[in-house]
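The chain below stands alone and is given as structure tokens, in the form predicted alone.
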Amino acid sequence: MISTSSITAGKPFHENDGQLVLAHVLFAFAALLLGGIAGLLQAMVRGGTITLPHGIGYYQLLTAHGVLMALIFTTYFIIGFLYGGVAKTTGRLLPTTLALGWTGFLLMSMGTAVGTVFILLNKATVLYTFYAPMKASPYFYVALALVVVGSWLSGYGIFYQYNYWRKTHPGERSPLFSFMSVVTMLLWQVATLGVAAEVLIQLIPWSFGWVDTINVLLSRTLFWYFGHPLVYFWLLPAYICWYVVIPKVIGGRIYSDALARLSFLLLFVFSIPVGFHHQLMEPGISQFWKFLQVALTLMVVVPSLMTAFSLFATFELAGRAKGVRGVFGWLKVLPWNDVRFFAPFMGMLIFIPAGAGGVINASYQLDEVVHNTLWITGHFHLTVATSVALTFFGIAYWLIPAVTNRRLTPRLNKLGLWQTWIWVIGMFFMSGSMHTVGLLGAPRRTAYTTYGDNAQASGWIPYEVVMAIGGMILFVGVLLMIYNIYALLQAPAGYEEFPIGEELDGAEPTPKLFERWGVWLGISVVLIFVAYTIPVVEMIQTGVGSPGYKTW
């Protein structure tokens, strides 16, 4: 079966479309560099290897690292990548789509600039979770609101382009990449309603002094309503690469269009009403509602396993089509020397222990052991900083040449392979030591301390030194990635493929129900109301207000 996306997949990128994509991608990697500098200093301080000069605080660096890398780098790259794929699979971006995309980019950039300035001025040292009752400058919260609103406009641009394609192609199945892009941005639109409500209704009035206190439990609940779907906002674009791009790169076919769409819809439905599993140790939330959301959390294992099955079926079928036999014979013919495959594949591989760690974190009794320890930080770095980041790096090596009409040269491909290995090795040391010392009780979100030469805390020091070594190796990976981005922009002119896979012949047809958006949005809304309505009403009625505190 020939996918409709193949109609435009072989054409050079239009300049206007490429400029929008490139602006987002370059902004993302600028944020990666700044966030990487903050992360390096943070890791060295936590490892006890350096002392920061007066005027620069550990928690200030922690905030900058979290905001720039976890929120800004990911959001910009995702939007750029999605716009690129939508343009390639539905045709040139429409004027309205471009206008929404650029307006969103400008608003997000204004918000990022203002927010970063206030972090650097040490007026917003509240970490990327911006937990109340720590109070930042009101202009930091205004900046966050601009970032959210800008991202909404970018999402509307993708929705507009997709809707136009469907109107002009009645009865046709939409391109898989575009369908997945819509699911990703729809998840973002619904999830950010929580953080938007927190920022606009609670944090901004409180930080300006218009109200004296803030309902802390409600504030944290609204954040985690957004905070866990944020993880899937990071992961879904990586899944798009794994499902749609990688089959083309390895010379295979997409195993099943229907299975891919269903996995995305299930992730959309089950990834939002699950925030309480981040609040299992919080008082004020009844055990029943925590149990319900833990059960919903574990439901996301199903589409994740569907994804693993589909991917490895694609690998095996591609190998058998090339004549290899045996249970693992297909491993021999995968393009290990192609960074477009190798970097995302390492992300896939590392997602196996990362996903297992997520099941531990969401299990009540096990979470009691690891909650607020460095285990959680190690898990976070395996998911977003390894599985997601490596996939994004792998995408960048072909996306930037594709939108600038340049070529990925053999030299740049080799540098990309080196950068991938550096990242994997650095993360092995850093995340591995975080997981281990977390099990020994070392807390997260704290600067270096011996706790008065306490014997138990002294036992953590060797692991924290290894964390610092891993952070240094990772920073080398950041610098090499930034150099590679620059080199890609200077690469020889030519044509680089925007790889869009085609479905396997004889695959099961895709049900039309999968594109009835009202059904899936309705199911999501029902689950959200069931999971949150009663607990939130109770928080509003019984929540305790707190004044703001500045602890830095």
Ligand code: HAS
Given for the second form:
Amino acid sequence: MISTSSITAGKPFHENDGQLVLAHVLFAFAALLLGGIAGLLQAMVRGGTITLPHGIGYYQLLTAHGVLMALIFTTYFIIGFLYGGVAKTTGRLLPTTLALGWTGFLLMSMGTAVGTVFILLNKATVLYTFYAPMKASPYFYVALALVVVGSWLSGYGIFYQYNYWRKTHPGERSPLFSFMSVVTMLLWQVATLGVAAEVLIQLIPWSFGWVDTINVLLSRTLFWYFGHPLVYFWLLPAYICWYVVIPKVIGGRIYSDALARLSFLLLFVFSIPVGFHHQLMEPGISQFWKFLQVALTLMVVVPSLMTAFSLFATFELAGRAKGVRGVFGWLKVLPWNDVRFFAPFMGMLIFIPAGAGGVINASYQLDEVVHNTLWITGHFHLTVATSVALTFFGIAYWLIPAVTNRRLTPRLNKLGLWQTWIWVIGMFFMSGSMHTVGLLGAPRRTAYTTYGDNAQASGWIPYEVVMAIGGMILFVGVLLMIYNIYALLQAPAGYEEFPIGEELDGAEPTPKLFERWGVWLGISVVLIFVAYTIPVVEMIQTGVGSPGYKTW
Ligand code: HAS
Ligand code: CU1
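Now show the form predicted in complex with this ligand, given that the preceding structure was the form predicted alone.
Time for the whole complex; same chain goes first.
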């Protein structure tokens, strides 16, 4: 059984804790709205349906969309959700935890505000990956640094609270939610070292003009050292919901606490030394290192398969406990009309093809076909923009009422089900056509063009129109989600459960080793050194510097 001693079941959420959670969640949805507007416009431009008024560029919108959705919406929502779950499972947030959480929030918000202004001024049209040698205003990079430093402080708050709980509960196993939050934030701390190095050592001095050139290959390598674990930083909180929240919502149990913790530790250990799978088509990295990192990439698929197994086990056992029989009988008793289940479930379902697409990308020869095509854009709209986003939406329906001491009404639940369907349908059209047209060769990161009426390129047009239609449906989904958030804030006062599952009776005990952080951090550091030291030294020795370019 999970240690329930400190789970404040049935108690209202403390106001101070609730405010911190709510501030993050509302900021996240504000970013979703702005990013959604950019997304709608760019999908219509790309589909050839509109031309932007003079002064607004396609790539400028694309930058705003990527930064606000992929970096800001996710980071804020994740921090809010984790703080909520940590408060729920370890007790009220300590003054130091709250202080770190709020300071992190303020720094990140300053960074977001400055970054957004520079994007809107068209001085940072470098897309969300901000690849050199495209050169943005130095203040855009300073803004990014502020966001990263702020998020570090938010992570320290979670570590502080967790340490305090362990000190005051000697010999007890920590609550699963808090353990998973620590893994997520530890992953973030180690991963962001790469992007911090890129921004502080390379991009800022170069964009201020203190140095003339930049080692492009090194900068991209530092970016992807961060960029891949970044996608797991998005995924792990969704997994927390799938492992910890969903069992409770469906009236079942967590299949195995030990398996859940092990999968998180494996995700932590294997998700960092794999960045080269984003650079398979790049010259300057020798085959051996690409091969090694692809092998490690395939290792990081294993904990996701463990997660799928564990979810099926939870679903099936919950069904069997309710007396259903037959191979798929359990499907019938899942709470399909409960948005707290349905939205994350659609996220899981879509993660099956989304994950399969990832394995395709990671396979060198197949990546040669899909790299830099719209297939990749399709891949990440299924993974982060559907599996992760729908799970976050599903969380919002109970998290907001839980932290504001209100309740989710049947009407809002129904609106949530509608929102989920709209999202799934919009994404089916948009991501489906992105995948297909990507296979036909259509490049990503390009505005609308007929390539001088080239025959192959004209074959892409119908798909691009479907992409635009999908984008419009998704925008309706964004608007409905924003309305739902507004309505949640007006919901009647009351009590809404913060669902925390309990482990199945008789599950295998969790090894103590799982909370010896030095061991896991040690393995991670060794793997990172093995995978990166020699290629990075080579890049520093042989790399050629490039001046900056303003391509927009
Ligand atoms: Fe990826 C590119 C490989 C997962 C996000 N990825 C991207 C980019 C993004 C992204 C944003 O190797 C583009 C970056 C850019 O701008 O350039 N990806 C993978 C692999 C996985 C993977 C191997 N990606 C993700 C996740 C993301 C994400 C998760 C965000 C959250 N990806 C790549 C590669 C590239 C790439 C290359 C670069 C390509 C290039 O050329 O540029 C794996 O982790 C996937 C493992 C997942 C599974 C699925 C498990 C299924 C589960 C659900 C179970 C369902 C149930 C319900 C129980 C094996 C857990 C079912 C119920 C029923 C009733 C049926
Ligand atoms: Cu990746």
